[in-house]
Amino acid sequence: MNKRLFVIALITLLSLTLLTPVLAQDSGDITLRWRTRPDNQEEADVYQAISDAIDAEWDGVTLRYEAGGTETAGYQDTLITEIEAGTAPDVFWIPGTDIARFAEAGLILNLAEYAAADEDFSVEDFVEQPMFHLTFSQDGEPALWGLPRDVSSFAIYYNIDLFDQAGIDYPGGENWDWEAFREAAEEITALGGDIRGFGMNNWWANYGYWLNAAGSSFFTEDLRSCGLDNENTVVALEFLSSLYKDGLAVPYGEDAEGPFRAGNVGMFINGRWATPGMTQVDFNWNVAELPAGPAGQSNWVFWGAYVVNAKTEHPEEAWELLTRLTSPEVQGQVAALGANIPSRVSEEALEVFLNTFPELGLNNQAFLNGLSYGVPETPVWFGSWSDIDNAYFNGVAEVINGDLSPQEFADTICTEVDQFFEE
């Protein structure tokens, strides 16, 4: 009897499950799926809560939030596979560098017509740098490839205790330049043992900062070719490689975040996304702006955007979801996590960001200052960024490892990557 009752209950449950989509359809609701790439469960929970709140107040639409994987290449490649198979979400987030890749392949919608019909929308409500790329048009027609979810910049995370032990001033201020940075790295390294003055990870933005601050650039002004064949590149790589050659840094290619969080590194370059994790360390720390280089202050404007699947059956509702997900209220909720900065030019949202982690007394303004002079993360519309990135990555590694001189790199790198730019 018990077995029979169990079977009946199971059949009833399955029947109700199968009926759920039908009931939703009968209610007149359409379903929109959307996806982000959260760094941790806490961030995923915030997006789920945002989705639930929007869903509750939006008549006629049911939302389903999906948390994507954390590996960058895998996340984007999975989306492309799903779009081609017709199984991708209606709305999803992608990094700024991938906008051109998705747009040129016809994987995301040009939302210009929906934005033009929306009286409440203005491009000027968002940070200028990402909007420049999101409105880029190759054919002269109006374009809008998505809306920026957030922005971020680099800062120097520094170990206050090691600076105190070395008896030196903390990073920042009028005289905070490359020379002062190197002096601090030398003094901290001199503490001995496993202590190193500096650490950074080996992806494009880290070595790119040094190139930009010396007056060089990954690209020419028109973004159609390599911009590294100049003396400023030599200056940047000579300085950067000397930090490693002289033993002042965590070995290049090793993840420097672990040694920093263990208390063995004085200064560590990373983005705002690293801040929540830093709250778990056992030493005193803060953040400062990156040191000024020979060409002045420099930084990056990192960004990512919500975009619409080109195969969505509900483009108008998908556009409205983008506007809801990037509203000042929602951006304030995301900013409260402390992992990124609102992409809206909104005093309300920025105030929330500036007041994150008040118990730590963090210099949150350093990140906003970095945005003010940062170079935007750039989609490559006239070439293959993955191939260009790989060539730059390998070349810089050869310089820092002593297998290639900075001058040789500057003399050869643009010839090497010319093939990856379109005519």
Partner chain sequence: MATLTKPQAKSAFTPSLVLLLSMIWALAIAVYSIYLAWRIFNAEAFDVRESLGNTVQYFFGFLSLVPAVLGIFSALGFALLITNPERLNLYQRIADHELPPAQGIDRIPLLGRYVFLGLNYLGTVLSAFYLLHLWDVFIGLDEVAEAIYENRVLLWGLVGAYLLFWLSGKIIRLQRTLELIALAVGSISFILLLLFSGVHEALIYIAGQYDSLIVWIVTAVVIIFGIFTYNALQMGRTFGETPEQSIGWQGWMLVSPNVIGFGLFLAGPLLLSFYLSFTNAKVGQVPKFNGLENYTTIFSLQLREQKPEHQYPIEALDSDYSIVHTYKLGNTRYVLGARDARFWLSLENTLQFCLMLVPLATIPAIGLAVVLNSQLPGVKFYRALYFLPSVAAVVGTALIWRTALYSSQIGYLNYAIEQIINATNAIFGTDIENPQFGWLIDSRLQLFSVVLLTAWQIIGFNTVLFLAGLQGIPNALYEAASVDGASRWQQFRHITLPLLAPTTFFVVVTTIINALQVFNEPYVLYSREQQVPDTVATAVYHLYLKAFQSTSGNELGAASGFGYASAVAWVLFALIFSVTLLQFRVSRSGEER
Second form
Amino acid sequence: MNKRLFVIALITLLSLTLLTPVLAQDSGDITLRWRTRPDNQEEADVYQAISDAIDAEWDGVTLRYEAGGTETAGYQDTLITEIEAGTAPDVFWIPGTDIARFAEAGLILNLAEYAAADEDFSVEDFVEQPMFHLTFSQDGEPALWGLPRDVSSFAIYYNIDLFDQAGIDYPGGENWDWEAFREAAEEITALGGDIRGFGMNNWWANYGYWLNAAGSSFFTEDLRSCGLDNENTVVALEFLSSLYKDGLAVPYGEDAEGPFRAGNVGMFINGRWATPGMTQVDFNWNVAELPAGPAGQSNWVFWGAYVVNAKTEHPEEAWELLTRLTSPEVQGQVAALGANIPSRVSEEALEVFLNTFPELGLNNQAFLNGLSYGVPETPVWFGSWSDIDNAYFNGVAEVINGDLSPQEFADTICTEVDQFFEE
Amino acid sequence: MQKRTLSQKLSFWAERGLLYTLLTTVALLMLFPLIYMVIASLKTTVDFNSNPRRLLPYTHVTEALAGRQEVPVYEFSVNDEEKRYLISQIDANNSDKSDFAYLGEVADLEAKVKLGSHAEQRRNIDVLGIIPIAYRNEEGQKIRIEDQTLTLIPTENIVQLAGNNSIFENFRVYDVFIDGELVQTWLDSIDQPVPLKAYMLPTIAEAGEELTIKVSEPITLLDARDSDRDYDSVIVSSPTQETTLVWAYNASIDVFLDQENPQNVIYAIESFVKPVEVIEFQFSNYEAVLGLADEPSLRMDRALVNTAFVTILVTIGQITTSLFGGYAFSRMRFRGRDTLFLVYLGSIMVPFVVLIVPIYRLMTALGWEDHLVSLIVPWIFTAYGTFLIRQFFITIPKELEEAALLDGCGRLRILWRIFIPLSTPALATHAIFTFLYAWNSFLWPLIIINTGNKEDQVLTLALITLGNINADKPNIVMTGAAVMILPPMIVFILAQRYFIEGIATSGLKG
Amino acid sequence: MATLTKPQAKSAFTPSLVLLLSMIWALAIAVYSIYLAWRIFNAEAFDVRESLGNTVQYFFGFLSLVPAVLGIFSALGFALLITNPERLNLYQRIADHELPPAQGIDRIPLLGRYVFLGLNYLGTVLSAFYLLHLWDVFIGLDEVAEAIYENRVLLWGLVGAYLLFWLSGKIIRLQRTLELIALAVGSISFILLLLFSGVHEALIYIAGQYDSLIVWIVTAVVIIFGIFTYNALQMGRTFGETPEQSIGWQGWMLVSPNVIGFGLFLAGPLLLSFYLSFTNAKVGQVPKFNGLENYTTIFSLQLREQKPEHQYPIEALDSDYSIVHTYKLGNTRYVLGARDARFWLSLENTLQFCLMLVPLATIPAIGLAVVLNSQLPGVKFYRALYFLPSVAAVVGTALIWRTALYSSQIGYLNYAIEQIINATNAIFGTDIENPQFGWLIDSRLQLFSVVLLTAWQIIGFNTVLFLAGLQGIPNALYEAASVDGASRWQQFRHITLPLLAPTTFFVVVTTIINALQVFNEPYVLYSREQQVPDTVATAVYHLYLKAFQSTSGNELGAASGFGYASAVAWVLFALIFSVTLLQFRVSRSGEER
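Since we've got the form predicted on its own here, give me the form predicted together with the partner chain too.
Then the entire complex follows, led off by the chain already shown.
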């Protein structure tokens, strides 16, 4: 081959490859896709507006917000399928319990180095409990798996009209413990008809609260094994199942929200996310803290985080998007919806939250109090949460339906569940 | 024809009557969920949640008094006189004194208890009233009135406050003493007819009179929920009179105005009195869901068009491929035919769930994810349909075809001219199956179409989204379900005469 | 094709130039395939997502070698023919019926031509598919739907046309006129729809795609493939093809749309899932081959006796086993444990589901079919009514059943039961208590509730199948029986049931096959609670859970991920397949009898 020709061809090719990045940059902005799971249309609209606002002020980056499906619409399943196929968005939100399995499988990026390089960022700016899990590291290397979108906690939604009819004190206050709770439930159930004193759903946090308030816990302190094999579990489940056995509650497993909305339930345990929808009912209601159990007050700190897809082509921009999505202003905007509580330790955002639904005279403080002593939603780093969750879920259902005694549950559940933990 | 005897005739008609009654009853039972769906989709949200449940859709009659907003109308009897009343809309939540009830003279006990369900068993008490049993002090703590004495002293002060619809009204100021200590100031509306609950005060006392309230023995009454209940009672005394009042409960007491004579005010418990309702079908639900009304969050019209589009293309595609396939499998002898057929049959038995990930990967490789084409092209190649058509083609006599072949007809023409006209029922059957399959498929669209992608949504997805986002409007969710379920039903009813014939003649029966 | 259907007509020899060109083209295909295979084998990141592993890379590599081998083979066939005019002549005479079909002569050229035909046909289809892809036709379907949506008013024209057409059948006098109007309305709205939907814009868009070279190349390739396919079709005579042989390739061509699509969209994914079932595939990981481990995990069962020192049954099992069941035999209690206990529980649920569903979905269907199998006026209408539940989507019906029927407090099912009990108590003075069934929450009822919903959905379908069966029973039999004085019941018992047996058998087997794959019903019925309780978790639901939820990345996720889920699916497939096989056996033996 002609040597000169060969050299010329080589140089042309090389310069073309060098030109490629330049050309690519010429072709326009970086596009970042992000996704979160809105609970209703209003939320979806707010997130879209946030996305548009950030997009407008951020040069060189185009944002594309995708409203993900709801939980029942297979949000995580779709995400997994997309990650597997490489079509998942750059930044997405996942619930706290899913952080571990996504991180361990290498699906999300460890952001520690980006955070370290970012002078404006400080872990202390965010609520402590989620940050503990978001910076959890199995191998001792610094880790940061994402930033919390918001936090939430449980409260008792109560039907003021029913309490008035029964002529009893509203929930909350000094002596608001399990006994007081049971009494209130009894009084309200005594109103007769389809009226029930109490109702809740049956996913993990619901029975989890009762277990925690009795001094038991899903996990041992090191989070490496099952923590339910103790007498406190028995106490909690005996109390809880007696509520159901005595007909004081909407049957376990049946949707309690419908009857509560229809005005047939005195007290309904649910998270802050249920508040906006509750404005539609035509009776008077308010919220109160969960009752104190034998081991004192308890609640959950629910959280979910924005994380970065491990396969993203723009990790630095994705990190910046994370910080922008969790900025005080954005948190204020989201808090104004009243569906969630800001995850940033920010007075202004908290103030916005406390002033939501003024026309209802809502006791927003109850949720904040709940957070102060709440147990954080826990990602399981040393086991498979979905299997553990499944075993707990079915075990508790058996106890409440009377197919299993609380004692036997406490004695055997850990033998079954410990195989889902790593040695 | 022989003449039938009377008894034969009778038994003939009796038998027919019985048959049709039976058929209708069973059909109604079978179709109950669907009937329920249609009716529920025509309800209002409040009606849907009503307790006890009723099948037919009712709406509450509303009416507006001059210059005021529309309010619901109720009907109940006071002093054996049944009348219609308008409820006075008071937003109890706006009141900072919502723990207090207002004192008021309610018609009389007889009338009052009649509002409950057991008029016969009532006990005589002079006057039924409603009084506060608790109040909040300045720290916000709730204090029950136990043995304390509440004293109200109307003052000469009149203030103007905005009432409903921002109309200014005059209120009298009262001083409230408890055990001789001034705790609060209450207001009472002077200008009837619409008293503001929060600021209501007794009309028992004349201005300037001192009113004393003392707790007395509880009184047992049978309440509307069929049980004996102890009600707190109080003795209210003014210089001129002394009355016993029963405390019912506060926040749920509502003020009703006589429809004809709004000056006439009655107090009653809203949930105990009968609302005036008419049967009314809320077709507006469909307008909302189909996007005819301006409610973007509910719209399913785009999903409806998409689903119809996808379904029609899948149906046409499946019919085409399975016609060719079915013909070849039934009439052409070629090497590997039987093996291929066995593979086809086997593929029906693989649970679809396991294929999700591989097919999804294929879709992304083609760039089809999140596009309608992913709901169409992969599903037009069907083993089941091919099997069905083949079974039918086998029954067509060979002679027909051989004659045509001898005449020099091509295979395609034989298929077009002989087989297709002969197999309308089988094709209709196959088409309906495909139609339903495509219209109702749910797991695959859920995975492949991004839920946020409104452009490419199909009905099953839209319904799930609708159900999640409108959990507080179950009637709308039912409307969504109806929008999804009714079109295939209509298609089926139009095509049913081919369909049942098709099953009868195709190989499906085994 | 006309030449083929008139085998007696003579045709001229295919010129050797065409044969030569064909040979060159076959070689070109082979060379390109080898190049492709070479590229695939050497690709560093063949799979951009790096999650399928080398096996799949090799698979595709070898797959693209197949056309290479075939191309060379058919080129060889052409070469043999070109170099041997005598053989060419021989074939021609066979084709012209001057000689009987050849016995024992060299078949390579003939086969080579088939291979060439197949190659070109496949090539045409695939490259046309690719061309459509380059034209953005597939993605463009979204735009079509959008356009229809924008002009949805015009759809009413089509509906109106249908109504007019329907009306024309009713009014005989105006039939012709109405039909014409219907046709006019229909076609005008359709044309308008096409116009407004922007057909011309679409065409301009496609033309615009031709600014890139690849589109030109692919278009050329499609045309070349097409020409050679056509040519190969015409060459039957040259190669001495017999009519039987011609029917053979025609058959393949007729099934080809189906087979190609089937292979692409179903067989490929099936193969992949079969491969994955022997790996530890999980989301985000490169799958490693782990032999039969998934299958051994599934089948790890142990039966142990609960010894006195064991307070609870679970203590009798090895540490990584969970309880499937406990059995009591005399005084000893046996514990059945499994490593994936929930799989066995779900399998048990599935079988129970079948056992309950089959009678519930068939017996009422037989009854209905017998009643509906009459020529009385209006019965056809009822047939349609009974089928309606089968038409409704489970996503919707589950929603309805959950709110309207299954709620323990306000559901109509409990309401009806309460009314019946009250009536019974009032009439007979009994004292039956209202059970207030918890349809969706009582662990003893949950599965039954799912069965009930499913049965309701398929009874109508089964009724129609039985109706079809009944219509095959000759009326004369009944007439003869009633002359003999047989009662209705005796007729049903001795004529209907025995003659309906094949249909019954078919219905039962289809019901079982569908029931073994049940997934949607429990999933949708319980989706609000986010978790399907163990009592109704079916086998397919279990594998769904394993595939998508237990994706823990650590070693303990051995029994999870796509790999494991695929293995579960294939176990399930084996089960369903054996049921079907049984059906074939029994129905065969029935026919022989």
